[in-house]
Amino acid sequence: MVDVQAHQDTRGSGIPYPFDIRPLTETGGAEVFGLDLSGPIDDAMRDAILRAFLEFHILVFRDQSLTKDQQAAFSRHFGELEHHVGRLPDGSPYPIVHTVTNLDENGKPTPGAVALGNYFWHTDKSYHDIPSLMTMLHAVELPTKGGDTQFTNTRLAYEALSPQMKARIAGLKAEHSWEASRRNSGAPPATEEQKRERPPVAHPITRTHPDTGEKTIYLGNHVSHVIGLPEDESKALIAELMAHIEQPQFIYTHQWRDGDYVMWDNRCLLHRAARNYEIASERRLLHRTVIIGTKPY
């Protein structure tokens, strides 16, 4: 574990964190120890968590036990909670704190209960005009092996682009939509109601992080096409950029432990679930909250 007196905030404050924190990889991610997220936190602690969030992009709080109400209360320290366009099997909207799981309505593991889009690289809610800032997952039940979540750092991926590619994509926008997300993942098509609720939006491919000013590549499974390019050129450019983003040197794979509470920055990361557990026989259940962000630029 890194000594909190020795670990400094690289985002400029130089103030030691008021908790034990240990970086996980050069790509991003840090473990946080010694905090109980089920109770109230003050503004100073919230601000320290946000500093660490900007420094490491992914924070892993170990050994947490929260009810859904407690998770909602903790999440609200970081912004407005986001509603969801997805629907439960009975057609009702997902609740604010909703469940990511492979369990059916009878509590039995089944591959059919898993949202297909989770297995593809994406950044949450990029099909919104105002996409997500932060996503939080709390591990409630885990398989005995696997069930990982992978993250790829699109800030590092942007920095590694050639000057020619940076110039090529500067100013380009991609169209994102719920309809494209469903199509790209092979899921059942979006309903007419969902299309009306979440019409296509355009976001810059080169996104500027609103808190750090750093450039990132803003793409993923919710993208339909690059606006203004012929179809073949658009597909080829998206494929080239995604192949670049998916290189191992940009990826952190989170191997879940019981009680993990993970928050991540959707503005500079893509993520996906890994199909590396016995989906049809082992239980996997996590509680999810999402914080509304700002319009990409």
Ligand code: OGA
The other form holds:
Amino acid sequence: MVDVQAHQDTRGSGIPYPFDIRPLTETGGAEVFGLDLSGPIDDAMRDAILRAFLEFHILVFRDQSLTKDQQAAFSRHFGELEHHVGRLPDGSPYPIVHTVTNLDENGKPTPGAVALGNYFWHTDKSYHDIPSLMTMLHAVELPTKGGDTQFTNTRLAYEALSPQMKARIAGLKAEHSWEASRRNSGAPPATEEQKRERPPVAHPITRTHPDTGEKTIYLGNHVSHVIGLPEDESKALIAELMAHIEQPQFIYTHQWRDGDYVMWDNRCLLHRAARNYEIASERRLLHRTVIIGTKPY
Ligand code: OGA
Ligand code: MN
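Show the form predicted in complex with the named molecule, please, because up to now only the form predicted on its own has appeared in this conversation.
Next comes the full complex, this chain leading.
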């Protein structure tokens, strides 16, 4: 086990945290013990959580039990909550605390209930002009084995690029869209209405983290192409960068435990759901909240 007080990441401020925090891996992630997120959180505690969030990118709060209202209240400490895009099967909008699950409307496990795009490396809502800052998932029902979520650190991946590649992608933008996301994940094509509602957007491939000033690679499953490059060159460049980002040294695999409450930074990570559980028979349900971010630059 890593000694908490002794841990001083060179990126951290050096100020001790007012909670028990243990780094999980070299690539990011830390588990936090002894906090009850269902209760009041004062400004000093909120700031300390944010500091840890910026240092570790993924915070895993163990042993939590929050109602949906409590999750919404806790989430609001970190910004404006974002409505999920799209509609529920009955046409109603998603509630502000929505679910990520393999259960269908009747509560029956079914592979078709999972948004296919979740299985591919992505950063939340990068098909929006203003994508997500933070996503939070609270485990409600977990399969007996597997059902992991994986994260890859695109800050470390950027740092590890060759100077030639850094120079090559500086200033390049990629087009992200709902339509491309559907295509890339093999989901049924976006409807005309969805395309109108969610027109393509352009984001820099080299993104600057607005809070730390560090550079990250901003790509993923919602990307259509690199703007201004011939199609084959665009494809090859995206494939090369994604193969780089997906290397094991940048990845943290979160194996969910009962009571886990996880928050992650969409500005310097890609994530995906692992297909490593019995999706057709075991139950997996998490409550989700998302905080709106800022326009990438
Ligand atoms: C998400 C997501 C992955 C998972 O909630 O944004 O991608 O493991 N979830 O459920
Ligand atoms: Mn996601």
